[in-house]
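Presented as structure tokens, the chain that follows is alone, the form predicted on its own.
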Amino acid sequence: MKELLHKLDEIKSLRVQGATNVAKYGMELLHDFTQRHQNLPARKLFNDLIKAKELIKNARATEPALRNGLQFVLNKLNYLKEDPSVNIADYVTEYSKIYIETLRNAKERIKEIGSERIPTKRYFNILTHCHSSVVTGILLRAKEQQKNFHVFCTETRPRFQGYITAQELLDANIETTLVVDSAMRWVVRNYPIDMILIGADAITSEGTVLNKIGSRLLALVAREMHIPYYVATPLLKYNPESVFGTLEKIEMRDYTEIWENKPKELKIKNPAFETVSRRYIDALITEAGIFPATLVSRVFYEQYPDLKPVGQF
């Protein structure tokens, strides 16, 4: 457990980011610790592993991307537990590897389901927060299809993550405008903007959208403008256990983020993420279509029906 711990630490530190990348790094945590262990007695390595499973998922919050690839494993496994002749090791890297095929496979279908959002005929104004791999493919996609549109993006302090959203949209040689985060009112009431595009890290049983901080700000303005929007995300974000209550956390990060050498007197809060309610949200885009938040619990277990609750060991 002590290597695993330790490794934990480059999603602790946030030197992994991106739903995607933390899931992949997750189950890579998972797989090489089923390797280093893999010639313990069968019933030994499953406990272990479940121990294994805690730490991982438990390293940063609102990352329910990760928690379901683990949960995907473990059900899979639940069901070769009693069977000696199991190489658990070979199994777990199957699945792991089928479960990221599954996320990268469903974000590219958002990507199609997406672009499809964006007109080909007018000239087309978008306004999206922090960085989405997957907000980002729409628009990549949009532009190999050849349609006319302009992106603004925010800074997305502290980290800046716009900075990466803005990088790879002139990459694209997609035309976009970076604006303060402050600034969000002022560039829908100064650019006719026709969509606000946003990603997700978690989504919830009730529908609701846990995202970066300043999500629901932009929210409130496209209610009181009349713009649509749209939260783009894989399925493979829905929260299980919030049907049963559990509430997702809202990671408070360090405030050296902020401010490093702060007076000493000074408090600073620093949450890196905030809620979206199903009511500001005009659809979620997934890999499954478009539809109301409300609808988010029913369509993803039609989508994973894997990830139904099975047996603890």
Second form
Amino acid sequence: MKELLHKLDEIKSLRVQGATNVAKYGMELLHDFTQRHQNLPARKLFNDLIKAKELIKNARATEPALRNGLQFVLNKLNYLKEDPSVNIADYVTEYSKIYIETLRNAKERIKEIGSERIPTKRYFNILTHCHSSVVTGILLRAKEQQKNFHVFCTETRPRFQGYITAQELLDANIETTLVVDSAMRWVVRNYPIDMILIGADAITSEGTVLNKIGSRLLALVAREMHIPYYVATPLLKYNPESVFGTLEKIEMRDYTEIWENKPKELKIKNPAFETVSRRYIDALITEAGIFPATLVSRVFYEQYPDLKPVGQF
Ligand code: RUB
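To test you: the structure above is the form predicted on its own. What is the structure of the form predicted together with ligand RUB?
Every component of the complex follows; first up is the chain already shown.
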């Protein structure tokens, strides 16, 4: 477990960030862990895998794409663990790869669908927040399609993921402007923004999206200024437990990210994410198409019947 714990620090420290990257990395860790312990007796390996899964799952809250992947692999193994002829390590390898591939395919499809929303014939202005690899994927694809557009991005305090967004866009020769988070309304007031496009960490059965803190403020700005607000996200970020009332937990991060040497008596709150109600979202852009956030649960199970929690429904 020591090596696993060490590697999980990549997620905890945000060196691996963004829901899709976190899910992919987490699945790779499960796979590596299994390979390292493949010579253990099957039952012991299975029990250790459960422990490893819990550690990986808890590396960051608010990450259903990671949880769904881990559950997918473990559900498959549940049927096999009593069979001594089964090589658990091979199965973990196979199903981890399947999940990573599913995530990759979903992202590719979203790039295709999302880039269609950026017109060919006129100049387009887009505002985004934080760093979403799905959002930048759409923008890079639109650039490949020779579309003309400008992207405004927020710096995204306290960890400045907006710098990652800005750099990725600049590297692809996309016109980019960075603003401080509190200038998000100012941007919409002073530039003809055509679309606000953000990513997601989690989606609930009600169609609520959880994304980087500031996403709801941006939604309020969109509502005030009548700007379309879209969320680009693989359906794999749906939280299947939310239909039973379980609330998606919002990650609270350390105060040192905001003010390392703060006055002792000062309290600091550092929520990483916040909710955006379906009422503020024009549509989700997913691998299954563009549709209202309220349909997410139905579309999720149509797309991924294998991700139904075992023992439920
Ligand atoms: C990143 C963030 C991103 C989503 C979606 O937050 O909020 O918008 O995770 O990312 P953090 P992607 O930097 O704290 O992880 O589209 O890459 O899945």
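On a predicted model such as this, the values are computed, not experimentally measured, just so you know. Positions refer to the first chain, counted from 1. We call the rigid core whatever largest set of C-alpha positions still superposes within 1.5 Å between the two forms.
**Student:** Using a superposition on the rigid core, decide whether the Cα position of Q35 changes by 2 angstroms or more between the two forms.
**Tutor:** Yes, the C-alpha position differs by at least 2 Å between the two forms.
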